[in-house]
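Next up: just one chain, as structure tokens, the form predicted on its own.
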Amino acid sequence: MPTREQLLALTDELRRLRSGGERSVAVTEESMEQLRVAVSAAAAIPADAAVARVAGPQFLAASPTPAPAPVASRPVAAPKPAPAPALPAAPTVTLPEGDKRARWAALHELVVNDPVCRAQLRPGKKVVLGVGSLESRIFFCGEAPGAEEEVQGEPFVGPAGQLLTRMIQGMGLKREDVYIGNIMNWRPELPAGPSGIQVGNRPPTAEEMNYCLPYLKAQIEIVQPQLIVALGATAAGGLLGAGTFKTLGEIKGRWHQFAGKSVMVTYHPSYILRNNSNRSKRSIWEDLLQVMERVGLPISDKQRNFFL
């Protein structure tokens, strides 16, 4: 039966599906009755209203199928999130002159001052900024912090962020060899439950997005990378415009332009937690090889068929 902590990497990776513009996922009916089974058993609703409330009635299609699968078949809508508040213009960022570490230091005290990004915490939360090699070739891009990142005041430090991690290694590298940090400064809202902890996480909005990109491009101008990884669609959808492609598979493993860097988009590590097979790990190795080769760092034999 999925964790609780699997379950939550679930919702997250629907809805980063969903909001790059999926519809549809297929899945084996032994997998959908594992779901309805650990869902009713988290809360007291009925199995299949909640697998529904995880994804939308319409996104999971158990595969093969003989007849409309349960989930898919009742109109149960999935719940819609309290509309985010209007935000003013974003911010123009100029910074002093000096090394980048001073220069990282006066960014740092914007961001975690920003009366915008603080104001849209919840009590004890931290705004969040890059982290890492400020002399990196490699800026890896996520979308927003989630529940981990937002006490830590750290990009991807929670269970995709541990995975995130191990992909680095396998490229050769330490994490603090490589820069790593989100589009968003905070975490995007979700109504909080009965205990008042927000439970999973939403997609930033493009207004959302569009507030933070400033700040976004400060960091990469101060890191000065070779290029730029987008991890997911959320992430590439804010670099490089939501409204230029409908699913993640039209741009992933392909390189483009952002801040003029180049930009190689792949899956988010979330995508390997909901999907642990040698051929998802293969399909994001596949793009990682692609960033080794670009800014020059060897490639093994063992490297090179990892996960084949």
Contents of the next structure:
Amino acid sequence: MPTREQLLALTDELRRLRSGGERSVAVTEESMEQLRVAVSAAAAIPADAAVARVAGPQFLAASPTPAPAPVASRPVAAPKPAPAPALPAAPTVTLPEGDKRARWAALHELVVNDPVCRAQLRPGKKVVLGVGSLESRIFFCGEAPGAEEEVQGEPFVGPAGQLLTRMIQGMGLKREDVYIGNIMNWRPELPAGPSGIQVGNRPPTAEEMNYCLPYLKAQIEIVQPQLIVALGATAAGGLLGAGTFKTLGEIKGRWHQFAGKSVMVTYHPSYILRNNSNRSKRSIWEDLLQVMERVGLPISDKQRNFFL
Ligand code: URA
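Based on the form predicted on its own presented above, generate the structure block for the form predicted together with uracil.
Below is the whole assembly, all chains and molecules, this chain first.
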């Protein structure tokens, strides 16, 4: 039977698929039955019970046994996102003169003290700005902070972040060598459990992304990367415009443009956490090989053949 964490991961993935334009997923009868049983059992668990981390697969290790092939296709209603809060107009960001470090520090002050961003937080949680090398040629852009990120105030530190770090290492780099940010500076809110703890994530609304976009553009202006890697459909929608594509497949693995920078669109690492097949890993890896080629990183034969 799926665990509570797997159910949460599944609902996150369904929301992500829906925001990427998918309207149905294939589910076997057997899986449907397991889900029915698991949902009834999960309903009996307090919503704020401690959530153990889902152990992320080793990005560079062999895949576990693949899930049985889907045999039937039926529409699955994804959970409804919370109604979007009314937000004021997006901020106008004017960066001070100075070196990159000073400009980033000024932006950080601005963002973490932004009353609109702060108003979206639950008590004790943090506004999150990007981190990493201000000299990086590569700017990884994700969707929004999750549970771990809003606690630590740093993007991609949870399970998806650990996988992203391994992907970066696969490229022959260290996490600190690149810049990692998100479209959003806060974790989009979902109704909390009885004791006020949010379980699960939802993709940000267009209004929320629009509010945070000036902060992302300011980070790009400071770092001046050669290119951006958009991780997943929501990040791609935030950068390229959600109306410019119907499914991630239309734009994945190709070069696009945002703020005068080349953008490579690929899967979100959490997709690989849930689809840990060599095929999925090879697919994301081929996008990263294009990125490595474009920034002139050395590529060994071993790297070229990962997941083949
Ligand atoms: N997923 C994202 O898109 N960003 C994070 O910071 C963490 C998980």
